[in-house]
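Shown here is one chain on its own, the form predicted on its own, set out as structure tokens.
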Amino acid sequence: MDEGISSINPTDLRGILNYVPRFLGQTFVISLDGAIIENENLPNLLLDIAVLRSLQINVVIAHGISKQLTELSASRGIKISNADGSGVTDKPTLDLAIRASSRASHQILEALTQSGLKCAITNSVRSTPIGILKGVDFLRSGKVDRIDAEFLSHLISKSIIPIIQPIGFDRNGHTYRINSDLLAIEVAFALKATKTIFITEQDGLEIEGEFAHQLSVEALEAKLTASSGNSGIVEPYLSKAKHALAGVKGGIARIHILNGNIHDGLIREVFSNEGVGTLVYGNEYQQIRQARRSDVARIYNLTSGSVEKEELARRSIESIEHDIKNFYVYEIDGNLVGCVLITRFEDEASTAEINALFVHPLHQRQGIGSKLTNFACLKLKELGVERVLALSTQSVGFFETITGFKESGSDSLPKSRQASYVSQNRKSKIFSKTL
């Protein structure tokens, strides 16, 4: 048998598989810090990316020089005037970092053609001068004007993985040096990516000395900008967190900062609800909202038709307004299209039951119905549940493939839950999650 299928664990894949539905044809801009190019671990971090691309995610490669532009100034006794691009960059610090730049992306070019990826170095960055702020000339540091994106969509679209250099053309051609927090983010706007991933030599991001394993938005956005002038994030941590919140603010849904060290971290990270870094995330959840009393009649409205079609449990407009407290809506425009109910158990506190999930038909494959269950898990995890109970006879594979559930057996069921379970009669199949 070979060695390197026979390592594969049935379950990890089984894990990685239910994920594709949701990342398939998904773009992913993938930021390695300069430092990581210089790892040992790089091979098997771009056997990650090799992974991501056999599954149909896009990915579009970024990286940052600032190890190699420090080796080189000190091996050839030229003193730099910056490093990592986001201060003062003079004429001898320009042309190290062109060659800095040329290494990096060699090193990188030869790992993913050693895994058997096609990919290309671009000079798909047009860029504009710093100029001048707070009376300093940054010389040859610029800002990014525009990525071409339609040459990398072709790129993308032959299966050529873009390798970009943190080093921009102005419109005659003038070379400019660009930080490589900020080209990842602006890549990422270009392309519409879902994802931004900093590979680099921390964990993620600390924040008074204690790692952040997820940051809403609005939390890191009140570090930030704290009126103490104290966030508690500092270097090396502070150009990833400003970046990030720049990059979810903007429409990136979810960034990720890990380091590249860890064996199999991107895949990790990716793949998995714990990952092993820091993620960033918007709110994605903001046409969710507690249901008012005046839904009532909405919602019955909503779903009466899918209780014909026996894909939901009858419910009377008493018991939708008994239990209106507990129903969460998801609407578009102020049109009501989809809602959620969330049951408590007096006789199981740690377990609850996520009930009459429904979106309207003309809003289905929108990804909505994932959105008010991982919500709903969401919120009964603040409350102390523990594990996530989901019956249903139509939506198996939704609530297998899509949600991460589980089927179970009755016996999972609190007792309370049983006996309706089998007074209903309607055999539904059961599903269990873990929070």
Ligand SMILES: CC(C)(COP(=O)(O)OP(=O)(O)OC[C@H]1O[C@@H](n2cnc3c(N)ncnc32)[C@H](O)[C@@H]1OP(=O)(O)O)[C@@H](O)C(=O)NCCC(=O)NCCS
The other form holds:
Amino acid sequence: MDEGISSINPTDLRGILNYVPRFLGQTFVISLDGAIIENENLPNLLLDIAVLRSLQINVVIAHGISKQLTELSASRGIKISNADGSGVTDKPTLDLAIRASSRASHQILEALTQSGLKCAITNSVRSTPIGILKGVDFLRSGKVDRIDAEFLSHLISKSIIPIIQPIGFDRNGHTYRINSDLLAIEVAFALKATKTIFITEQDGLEIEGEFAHQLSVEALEAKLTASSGNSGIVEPYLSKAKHALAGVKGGIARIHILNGNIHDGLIREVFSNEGVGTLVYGNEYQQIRQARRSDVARIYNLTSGSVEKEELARRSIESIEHDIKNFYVYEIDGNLVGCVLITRFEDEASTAEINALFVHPLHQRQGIGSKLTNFACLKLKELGVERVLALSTQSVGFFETITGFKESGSDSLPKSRQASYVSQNRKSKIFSKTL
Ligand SMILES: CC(C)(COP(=O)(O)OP(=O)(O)OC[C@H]1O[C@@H](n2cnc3c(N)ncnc32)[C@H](O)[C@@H]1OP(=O)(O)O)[C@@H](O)C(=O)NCCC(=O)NCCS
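Having seen the form predicted on its own, please provide the structure of the form predicted in complex with the named molecule.
Whole complex next, starting from this chain.
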């Protein structure tokens, strides 16, 4: 039996199938760093891309060439002015970049062909020169003027994966070198892609020496603009961090940065809540905000019907007021339509609970409950929490099937919670999820 197939665990497959409706017909831009194209794991990576395609996810591949360019420079003894397209590109550097680029594209083409996928190297990027910045002429380094989205969409509609080189042409056919991180973001904007996935040699983003698993766009922006002037993010992470920020702010829902050397890494990143790299997330949660004192009565009124039906535990105005900073609310046009409460435990800092999850009946089944739950999990993860609990009497199926929680016994509750669980006597089922 084929080694790749025999290693698939059927329960993984069930997990993947949960994501299929969510990603159906969406476009992912996958950006391969030059170093990854040279890597022996490339065929596995492209096999993962074949899996995405088979699940009706549209894929576009952009790639870099820094490593190839640096190696060509060394082997030919030609000095280059810049390797990654963000600095000055002089004529000899551009010549080597064109060579490096066709070699890299060819390697991708070769590996995609081995995986039985149709693909095409495109000239879909119109470029303009970066020009002169602070007195420095960037010569043949270009920025993106326009992406030919129509052309790319046409290829995608014919099940052809477009391969986009870090090289663009101006209106007169002059060639420019483009930074591949910038390129991937611009392509994603043009195609309204929901994800950009940077595949690199690093495990993800490192901030102040620590690996960041998930970052909200606000957290990343705060790190990058830290008032000290030293953001704590240095190369080789800085370019990815800056472009991830620009991408999410520009409307790409999620940007992933992961290590291309990890076997099955791409699949694990896309089809699991945990992922293997860094996830930068943004506008998906823009309608969720921390509750304010002025929301107390609105939360009380919103949830009271559900309390009567015993879906939610009873909460007085005073207790909502007491916990208000831990409530998050979902607003549509200024109307509060959903809420969730995060509770931490003094005797078990690594565990937290989500309670008072509620979506107004008129707005249910539109993904709001899942967003509130996922948002709460992301927040808690940022706070260092490792395990989230949820207790439910009537939404068992929601936690189990929709949000990936697993039923567990009352011994999974922290000691401080066990007493109230017994005294409330609601006989709620207990669910838990590892973050
Ligand atoms: C549970 C709740 C928050 C879900 O909100 P939502 O915005 O409708 O959730 P989503 O749109 O993200 O997900 C909807 C999916 O969950 C499923 N779902 C919702 N409640 C469910 C339940 N009790 N049992 C099984 N599945 C359920 C829906 O069938 C739907 O599935 P579909 O996408 O296959 O159609 C909402 O139903 C609610 O407020 N319920 C009353 C309060 C409650 O029970 N809260 C939980 C206690 S902490």
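Numbering follows the first chain given and starts at 1. Each form is matched to the other, and the largest set of C-alpha atoms that superpose within 1.5 Å is called the rigid core. Since the structure is predicted, the reported quantities are computational estimates derived from the model, not experimental observations.
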property: Threshold 2 Å Cα movement between the two forms at residue 297, rigid core reference; result: yes
property: Residue 79: Cα shift of 2 Å or greater between the two forms (core-aligned); result: no
